[in-house]
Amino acid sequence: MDNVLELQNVSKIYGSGRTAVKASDSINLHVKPGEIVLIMGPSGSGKTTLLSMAGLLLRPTEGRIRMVGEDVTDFGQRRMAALRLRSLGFVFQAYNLLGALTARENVELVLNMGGVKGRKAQERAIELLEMLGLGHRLDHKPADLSGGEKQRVAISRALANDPPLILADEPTGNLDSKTGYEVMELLCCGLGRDQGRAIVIVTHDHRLRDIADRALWLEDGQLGDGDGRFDPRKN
């Protein structure tokens, strides 16, 4: 596979006539296996609907999206998130955890709708929380948990069911910096670029520079041309 994520001059469009915005403007963007890529910009530059597009939560209005080797851009909405749980791994500013269900039980809640479940599911989660330094908070529920626990719970639910990408959108904006970086190169490092893994993320934050293979810029909804390898402040 030459690509895990491919975007083919991909635009968006909201609204009609005198009102409507492009978000984003025949974007291109290609992730290699192993990849870490940061997508940078100012607020309202287009981020959010760019990683929504990559994710498969949003339909281009033009262009095409090829995952995995396969253009995904047409597929219903039950393909659609067949290929979301087996190929993608989501990892939210906000965490979006289940605060009813324990650090254990969040991952394997999505290791049973891949399909796993049973003492498979359980030994599964717990390995991947234990890989992240949480072996002894398996049992605590997410108001029990501090910002970086619950980052990694996080990550290793998006970890659950082995995805080639990684998409993870803001990741360090609600930790402190210390905490941020080291959860990021954690992910970045060791369970990414190690293992063959993709992972795209949307920041502000700079100072990730350091753990990713290409910082991008986007302003305007345009990643600048090519592969986007494009960024003012760098250059």
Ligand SMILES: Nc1ncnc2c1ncn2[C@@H]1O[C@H](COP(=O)(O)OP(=O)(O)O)[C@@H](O)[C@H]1O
The other form holds:
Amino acid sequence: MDNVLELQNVSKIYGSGRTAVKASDSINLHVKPGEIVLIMGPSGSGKTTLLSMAGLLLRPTEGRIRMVGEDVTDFGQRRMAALRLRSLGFVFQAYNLLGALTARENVELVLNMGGVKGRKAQERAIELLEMLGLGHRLDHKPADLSGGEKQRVAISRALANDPPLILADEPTGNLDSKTGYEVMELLCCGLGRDQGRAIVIVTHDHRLRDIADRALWLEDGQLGDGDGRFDPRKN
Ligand SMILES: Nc1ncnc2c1ncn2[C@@H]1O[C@H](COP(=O)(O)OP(=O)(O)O)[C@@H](O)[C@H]1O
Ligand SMILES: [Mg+2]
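Instead of the form predicted alone shown above, give the structure for the form predicted together with this ligand, please.
Everything in the complex follows now, all chains and molecules, and the chain you saw is the first one.
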């Protein structure tokens, strides 16, 4: 089976001349279906840059990106957007939910954008939120939810269009460690690996190594083998 995601010699340089910053330096990353990969590293090491390129939100300066067997590096804006909707789910530290919408509506909106409409979208949103233990919070707005609940709504939304790959940038950053672990366990074990979905997680949370298949270490834009070069003192 093809890799869900391949970064081939990917580099990203922000700016130019004297102020240029090489945020990613010849990164190679292959992620298989159902694989859970952690990316760890100090602040400013290029984690968000890497995830943004994997998420087709930022174009690399050099290198190729392949997704589900297809080279997508040169896709235009419209094809990128369609592919993001179909193949990718995003989970962010700040949840990024729409405050004016209820939990159910936040999930429905993404379903609608993916072409699932009306009652079908409603039913699917409810089913997802129930799977994440939020059956009693369907009509609550984000402001009336706890951090863990908000992140579970965000995960429901990321799963809405059943993408083969989920990208999470410090998803437990605003949660206490127990809640963070529980939420990620739910995502990774039940809804990720068991369904053949791959998940790439940027995190400072060492406990997530128990859930992941491998952990990689990023430093100065270079990706190393987490098991060889991993140094927990740097975190
Ligand atoms: N839009 C940008 N323009 C210029 N430099 C940036 C931009 N985004 C990030 N950087 C720089 O790139 C490096 C990596 O940033 P980032 O990917 O956000 O790291 P991390 O997520 O690991 O903290 C940092 O030196 C940061 O200052
Ligand atoms: Mg970051």
